[in-house]
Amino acid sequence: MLMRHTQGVANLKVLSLPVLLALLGPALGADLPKCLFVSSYHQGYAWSDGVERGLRQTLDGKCRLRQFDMDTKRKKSPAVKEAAALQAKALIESWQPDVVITADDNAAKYLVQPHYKEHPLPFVFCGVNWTAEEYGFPYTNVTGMIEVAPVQAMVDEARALVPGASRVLYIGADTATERKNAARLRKAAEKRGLAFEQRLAPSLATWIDAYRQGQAFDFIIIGSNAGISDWDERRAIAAIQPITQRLTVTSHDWMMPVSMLGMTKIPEEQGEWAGQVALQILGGAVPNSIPVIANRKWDLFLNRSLIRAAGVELPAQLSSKGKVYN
């Protein structure tokens, strides 16, 4: 394309660089490969927004990026999820992207597995929780990054901070993802001899009630609120401040307003890695030549307001290395 425009550029030498870029930009952009991003959830959900940021920063200027949001965190019925997947499939067929990047489980379950197994179109997934075995990944046309929380490290840290701990409560939203997370945490807790119980809340009121029940346990693991339709952060904080006595830990950065200690996954890592792999595939790499891997990074956060409210004392080493959540 640049060779074909050489004469035209020579004739425009008197024009400024911005004008030249304005004239050539559309033509150059049309030559870029097409990348479609299918998010399982919606914009405004903290995890999805982080994945999107990482992906866009990686692919900016390297491909034409379109996004389709399945919105299946707020719309939960299987029929709605299947319908959203069919909409994404229709977009794929009409726009014909060169590579598709998907985020989180529902895109894998409802779009990739039933419609694109061993298909000529390459896919890169990210954000699939814990394992991709249930979807049969990898395929010849599919690779990706699974999302693993540092659950054993989090349980071990909490257990070390509460000497003699024997009982732990998990509180999350009443969703398939949270049931999957709770099952992993149960294994991590029972591996350390801890009795594990869970409360999965469909509403803010039931979440607050579960938190109140959690004060009878040695520590509480805070799961995600995504799926609690009436969640209100200010109401949640106001409700728990007066009753907080037990250590609370989480692996979700957006749950730090209601947690004392966070060992949190970094969603941007998922988006950045998926974008880099998409570029490798556009450069000629075969998807199944790129191994499926797990995320490797997390942050450590401290919520000093809740720590003070509960009268919990943290070791100086932990206090000094944790990022302060404001």
Contents of the next structure:
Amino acid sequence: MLMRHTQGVANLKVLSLPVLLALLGPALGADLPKCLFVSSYHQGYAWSDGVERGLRQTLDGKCRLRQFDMDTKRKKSPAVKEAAALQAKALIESWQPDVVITADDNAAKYLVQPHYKEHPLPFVFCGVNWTAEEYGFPYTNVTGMIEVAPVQAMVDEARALVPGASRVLYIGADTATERKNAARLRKAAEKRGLAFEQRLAPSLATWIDAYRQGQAFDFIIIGSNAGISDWDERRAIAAIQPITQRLTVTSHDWMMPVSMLGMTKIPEEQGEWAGQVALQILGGAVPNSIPVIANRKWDLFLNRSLIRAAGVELPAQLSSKGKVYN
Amino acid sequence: MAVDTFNLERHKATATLLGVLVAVAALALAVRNDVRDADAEFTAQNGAIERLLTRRLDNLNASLRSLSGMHHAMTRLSQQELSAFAQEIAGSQPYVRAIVQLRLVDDAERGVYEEQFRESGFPTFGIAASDGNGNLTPSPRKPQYMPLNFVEPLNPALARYLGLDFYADPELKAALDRAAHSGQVAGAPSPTLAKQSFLLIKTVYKGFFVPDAAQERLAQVDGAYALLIDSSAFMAEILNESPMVGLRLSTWHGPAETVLFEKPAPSPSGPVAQWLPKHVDDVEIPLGPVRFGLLSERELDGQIFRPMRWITLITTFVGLYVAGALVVFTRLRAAEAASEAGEQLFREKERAQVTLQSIGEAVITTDPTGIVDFTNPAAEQLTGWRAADARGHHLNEIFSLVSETSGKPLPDPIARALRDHDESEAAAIMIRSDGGTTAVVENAAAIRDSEGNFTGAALIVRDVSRERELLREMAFQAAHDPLTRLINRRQFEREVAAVVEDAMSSNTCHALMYIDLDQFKTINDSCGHIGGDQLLKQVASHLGDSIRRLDRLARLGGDEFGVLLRDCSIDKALEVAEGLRRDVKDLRLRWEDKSFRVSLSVGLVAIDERSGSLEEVLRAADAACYVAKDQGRNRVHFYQPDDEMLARRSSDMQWLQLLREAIDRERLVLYGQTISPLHQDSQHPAMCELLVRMLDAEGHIVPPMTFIPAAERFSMMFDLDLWVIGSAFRQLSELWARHPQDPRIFTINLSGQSLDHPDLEHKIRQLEQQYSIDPYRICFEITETSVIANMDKALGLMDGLRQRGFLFALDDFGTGLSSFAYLKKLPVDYLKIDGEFVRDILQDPVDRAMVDTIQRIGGVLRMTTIAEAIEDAETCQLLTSMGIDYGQGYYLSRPGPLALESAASKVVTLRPNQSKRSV
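Having seen the form predicted alone, could you give me the form predicted together with the partner chain?
Complete assembly follows, chain above in first position.
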């Protein structure tokens, strides 16, 4: 009798699972379209996290979002990147999303361009630096947002703060992205008659060394540290505090601990735009009917402790306008 | 009096007319008030709308002035800065869908402008024009462009219009020129950017300040800012609060109007709407030197009316009027009442006179002594006395009344009315003064004055002679046969019952005859029913002429007659019966050009004190008639209690009873006898004839020849056949369910009585459906004599059932040689050669020739032949050699309890068996 009862309960469980799924399906988003987010990097990387935040905020409740991180910031070998792209491709084929959103260059380079060019599946990219020309975007199935930094505004602002400036140093990680960024900045600096040099550091030590060298320049532009595997923020701050004499500017908000002035991009803008475009596509829009555009928002930050430590004086208007970096 | 009444009516009409006018005036006043209120409401509503729109347009203008001011004040205005400012403006005014910046681009700088955009992250950017369907194509070269340079919020829907040249759209170009020329806001619809929206545009100029002169302004245009307004959101509150109002928002530049938003007023509903005025309000909303126009309108409809207010107003007016009118009418009414009473009396008298003149009943009134003072026309007709002549005569002189049943005089109706408390009714025969009579129903009532004094009587007499005649006719029809006009069985038995009773009580002697016309069916078949009926009438007439008046002749039904001889000894009765038989035998009946003879079978029974009950007398007469028929017809049989013939008849009746019980109590069983194919290579399946047997109370088998004659004699063959068919179908249904491949064909015998029964085909079809029988495996056997006797019905039945698929076999074929003539007409599948030809076929060359002939004819007609009564191997061999298809008989198989097990078609193996015919 007891056995029969137990068996009955087991049957009830078997029966109740599909029933529960049927009942809860709509609540769980079973009837929503499927959106796959392929991030070039990893969770915990500040830029990627911002993009993801903007994306999730836009798509929340409107599609089932699944994320795949290629983790190519920490694993740099081309073979690993290709393997990550294949993993993403396998996921696409098995999960069959309605639209794919990619963030940053490596997803565009290793996943979209080789595997999904002119494919029926729509893609929305974001965070591709400066230009999508090298990937041939847009395709009929691909549109998105270019990531640009306010480089000219930043160079002009620094130049205005350091009257008579003629030499500028760019310090960043030794990565392809940073090389692209450096090229852009070189153009903006040279447009204003400034001599431009760059140091791309593979490690924290070389980065600190480059920073030290930068004190001989009129101002320093701080690029991204993404790609410096042994980056230690506290060590970096501790190393630069005593030696800083020159104005440092950056367009990356996560580099504000080691920069005085930040004219920083807003990663959420990338994610929000990608989300809005994905919704338009899910609503029936053809991807290439929506133009590829660039981000246009940035914000102003000041690292007052570093400014004070360096003894740099900023104009009162700028000093009061800049947001305080914490 | 009539004149006074006329005046009063005229006053009433005038008063009513005045009342209506008062009510109409009150209604008109109420309507005017409602329209005036609706007008005031509309005006107030419009004021609110105007104020709201003015405020909103002022706010939008202020926003554009802010953007313009910022543009003029700053040397460089980055998109980042503009975006921050625009977000603030858009957030404060929810109906602002977007803030747009346009930049004037000369053709010479177009390339640089586009390249800068592309380099800054807009790789597909270019100055473009709309094709009118929302698609953008690169703008052709021209001196100047006004591309969309910035939009906030930047969303995918609006981003695709970055670069759209506003100068390419003539309407937008005109608006931009107006704005540039005036330095103020201009409005324009914007179907390209967004549906149901419009643009408010303000031009910005080069330098820090807006040029003063119009020409200078046109020369220094730098671009423009525009607010993209969502029309629905802009007007939402107004439309929600004033759904019945139609609105049109436009800008005016000189006499030209540019419509920015338009929503027509809903069509009015209700029949009165077309009669109501339409409210229109055209107001101007100045926005600096620019005029915005707001045209609002409302079609009034029945909803503006407030019926409760009408009712109140009309009630008040009418109430006051009625109060006044009542006073006047109360006086007039009193005068009218007096004249009305006289008029009423006159009318009622007139009505009574007319009624009395026109009703069908005779009405006679008398004074208390019975002297007539009034008769109506119906009374004149009934009594034969004119009213003037009757007046002053006593009622008894005009007519008298006697009882309808006894013929005795009835009491004086006036005295009866007084005695029966004023009113009484009686059926009677009226005897007029000329001696004529009429059946009547008379009703007498006393007339009294207002104090109850008897002042006379009213006599109402209704002629019921026609009703009586109908009753008599109905009574006659109930007791008589309509064809011969003789009394029918019911009446006859009633009279016999009276005679039986009389015999027992008064020791008198009477006689009863049951007469049956012999072979009358043949006459009926020859002449048809009409002819048969005519001949029956002739016989009835002859019989009626041959008996005494005090005797009674009745038609008992069909060709049966009954004769009751009252006060007649049995010897005399025998004499009469013989006389009747003889006379009818000699009678030549004629129908058209044919002549017929009929004979009578007569059963005679004495009715005396020993005869017993009515039922016993009737049964005895019937039995005696049957014996007369059974003994060869055309004879008289006198019933005697110890009659041997009757004893047999009684035995048959006992079997009949047993048979009924057997059917009711399922004491019938089915036997089967195999009919075997005689040839080794035969494709014919085996057959089985189904036979019925009865079990007695102890369960012993009763031979069929014991009870079948009784069933035939007492018309029970139909019931018996139906039992066989139903039982066989039920058992076969079960057999075929178990052994669907059983190839046997089962044959069932149908009697002549069944063939003649109108329900047979219907019943067979019912049973076929009930048991889902496959009709191709059922063969009905009918004898040639029964078919010939019921040829038309038999053919109809066979056609009907063969269409269903049932098979037919002609049983006992050859017993009547005339059957060869019919064979071509009969749609049968099998010929069963009568055993009479088979039994002696080895010895009798005639029988052999007969069988051979039947076989040949069967072959020509494609009928399968079956030889019955094969009782030895030699006969079987001979029949096989003659080509007979099937054999049946004790040699091959004895009848036995039906074992419905599957049996494959098999060819008989010749073997000895007992010699006895199957039944």
